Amino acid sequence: MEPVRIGLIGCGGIAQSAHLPAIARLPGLVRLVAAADVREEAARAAAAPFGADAYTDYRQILARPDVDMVILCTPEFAHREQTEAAAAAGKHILSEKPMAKTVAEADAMIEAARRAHIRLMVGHSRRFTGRYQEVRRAIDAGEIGEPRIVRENERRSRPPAGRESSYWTPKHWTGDPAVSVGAVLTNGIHEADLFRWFAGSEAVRVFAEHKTTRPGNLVPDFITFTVNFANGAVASGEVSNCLPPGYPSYHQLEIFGTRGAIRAKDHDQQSLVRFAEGGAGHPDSYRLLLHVQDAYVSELAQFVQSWRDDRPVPLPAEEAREALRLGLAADESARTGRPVDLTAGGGSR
């Protein structure tokens, strides 16, 4: 078959670090034909290595008959508009997480895809990592019994000096309170999704606390939250985005079941650490993190293959919708200082 022709909408950090390399690794399956970004230089930089066309208006991509699908690498506040426009143009859609800014917008995206008979998937990439797929396999096989406690921690250092426009800072959209609620959706949405996946049940209650730890930041860069599930399981998570410089990116998962437990964490296999004035360096750490490129290659390949084979997408949009709802409920709890009951409609804004 001819490669599926892709239009990339949004050419920022996640496009450059994850989606463009994934496209490059699947030359027989997909081909980038167009890229769009409001910054012309970003669109050109993304398109040039593939011989693709560059635009500053994503609608120019949607108007092209030779585009089969689009990948949305834009912030969540843009997803509804772009999804509805892409669906109306008959383009299949792989969207970055979180799915949308509100649950109502997520519902509108699902309905737009249904009406247009196109496929919509939100790329919760950690479900496609080898590490977490092995954890899910062990749970499905009954190796630890019924999961009772799920813990997931994610820690990152703050941007180094000279990069004040990086994530979580006021000069970047993730740090702008007009469009971002901070850590709980920027990366805590991963924990919300994994909690549901590993607990195997729907969330019924969440309690959270958040904090802005770095002077000058305007949105919370730290959150801790605890989730109760309908089947009796409990999950807890902590996301820190502005730890001291030199602290390596770090994830740790622990699941305690009725018959056993699983633990997975970064850096256990590190054999070399470099120490300098700026902090400790782990040369191999990024490759071993959950952001490994294989996850993005896998999610793209499986998404494309699902429609070629006329099978359901590997991660239904409804799953991303529920992760969003849980994340928004955690944000509501942190802002109000009270637990949020999801069975009573909490998190549905």
The other form holds:
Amino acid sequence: MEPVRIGLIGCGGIAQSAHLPAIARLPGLVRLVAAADVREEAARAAAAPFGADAYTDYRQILARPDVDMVILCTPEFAHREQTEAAAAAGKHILSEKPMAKTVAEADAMIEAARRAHIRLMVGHSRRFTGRYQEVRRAIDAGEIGEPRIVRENERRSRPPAGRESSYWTPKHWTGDPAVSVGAVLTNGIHEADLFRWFAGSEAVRVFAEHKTTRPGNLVPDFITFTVNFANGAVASGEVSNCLPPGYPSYHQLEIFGTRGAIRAKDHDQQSLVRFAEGGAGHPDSYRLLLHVQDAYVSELAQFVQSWRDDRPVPLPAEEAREALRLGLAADESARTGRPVDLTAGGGSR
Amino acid sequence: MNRVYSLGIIGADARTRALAGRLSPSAPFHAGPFAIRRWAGSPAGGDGEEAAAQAMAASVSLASSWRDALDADAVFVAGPAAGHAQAVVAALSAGRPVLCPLPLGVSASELAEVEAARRGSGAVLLSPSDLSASTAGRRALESVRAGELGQLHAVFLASRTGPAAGDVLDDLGWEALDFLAACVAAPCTRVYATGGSLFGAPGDALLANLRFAGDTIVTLELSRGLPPALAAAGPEVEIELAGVEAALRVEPYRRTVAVYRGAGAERRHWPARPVVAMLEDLQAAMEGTAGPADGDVIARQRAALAMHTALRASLSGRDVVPIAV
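Here we have the form predicted on its own; I need the corresponding form predicted together with the partner chain.
The next block holds the full complex; its first chain is the one shown before.
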């Protein structure tokens, strides 16, 4: 069977660190034929190793009949337009998370895919990591009884002096309040998705507090939120990007059930600690534990294989829509200082 | 030869149980010169049988009235929180140094009575918690007070035990809230709490978000959801303090040695003994060799009480509760 021909739309950080390496690791299954980015040099750099064509307008990719699917590695504010255009062109779509800026946009994306009979999946990559799949397997097997408290803290540090990044600043889209609501979607969408997955239920209420930690920045880079689920479980997540330089980025997942508990904390299991000028860190074990690279390979492979086998996509777009709704409800709560009731339409702005 | 101070104990709980054998008149406590002279149940009642059993283990007879326990060089107040203020006020009024692991009172009026009694007597009053008296807890508070972390962006605090009866806000909350009040210099301005009966017992879990003036945000978890494999090592407290300058991670009760042998891993624990540190502080304060280690304890407990009251209201009202500053 011929490899599926991929057009990559958006050639920034997540494309370079995750999607392009995943494509390279699946040579019999997929092939990159085109890459597009508004920055021509970024498109060329992505395309060249694969002998693919580079464009500055994604529509040029959609016009090619030899592109079977596209991967959207663009920010969420671009996803609706690009999804509708790709669906109209008959291309299957694997989109980066978060799905969109609003639930209405997410609904429009789902409807566009339905009308065009194409496959749409949002890549919540954590669901494809070995660690989290093992957690879900243990829950499904009843090893801890019913999950009652699900907690995940996700911590990242500020870059050290002299290595400042534009990330979170008004110079970068992540820090532009016109297009970004901040940490709750940029990082916290992972927790919103995982909470639903592990709790095995729909969120009914959320409360959140957030803040902008760095002077001059305009969008919150810290959020903590507490979620009640219909089945009585409660989730708590703290997502921060404000730890001092040198603090190791890590995730702490803990699930307490009626008959047991699961712990999956980076710092408890780190296999390699590096001591460097900026402090101590465990970047290799971080990758090892979350299997970041493997997750994107698995995500892409499962998406393509489900299509070839004529099975449903492994992660329906409706799941990503609900994670988005929970994230937006948390943002609404943090901005208003009040809990938000999702059964009354909260988060659906 | 060092002096041995007589100690009157009012009330009985898990903490005094640990002392019973060590502070009996025939077995002087190895880490401090105290010996129990009198032991009585709490003025609030409810701990009489436990007090009698512990007194017997300490080889002292149970006093018929809690006031009899004031006849000692110093007084240790324990047992139900509802009896603390009455016993502390009486002991201070009698001029006795007092060690009362928190809370000193469960209402603003009780705290006011304790404050007035302390001011009137000038006697030593210490009200630590297991957390603030633990080695790691002390180090964390010293670090915060010395400004080593800079302004605090966020605090995460989880306090957990295995399944047990008792409301977590009352049983685990005072210690946690007192620690927060000690860490965050500004007052708490609003709280949100959820939880209830998650593991089968009433009030066995609470998850909360708190906001302080100055913009420190706290994530708090109190629960009785530890499964036996984890609960066997005792309660656990986990704290992360994220400051502008530095971050600090504190796990005061998980003093663990992990042993990896063959294909398996074994974790060995040994218990924290913060009550030893509490008695050392009491001795130092009585002898004037050190001031109270825990700062303005009544102001801090007043702040903890405000948070406690607001969290309770938030739990029942399912809404955010502001705290007037």
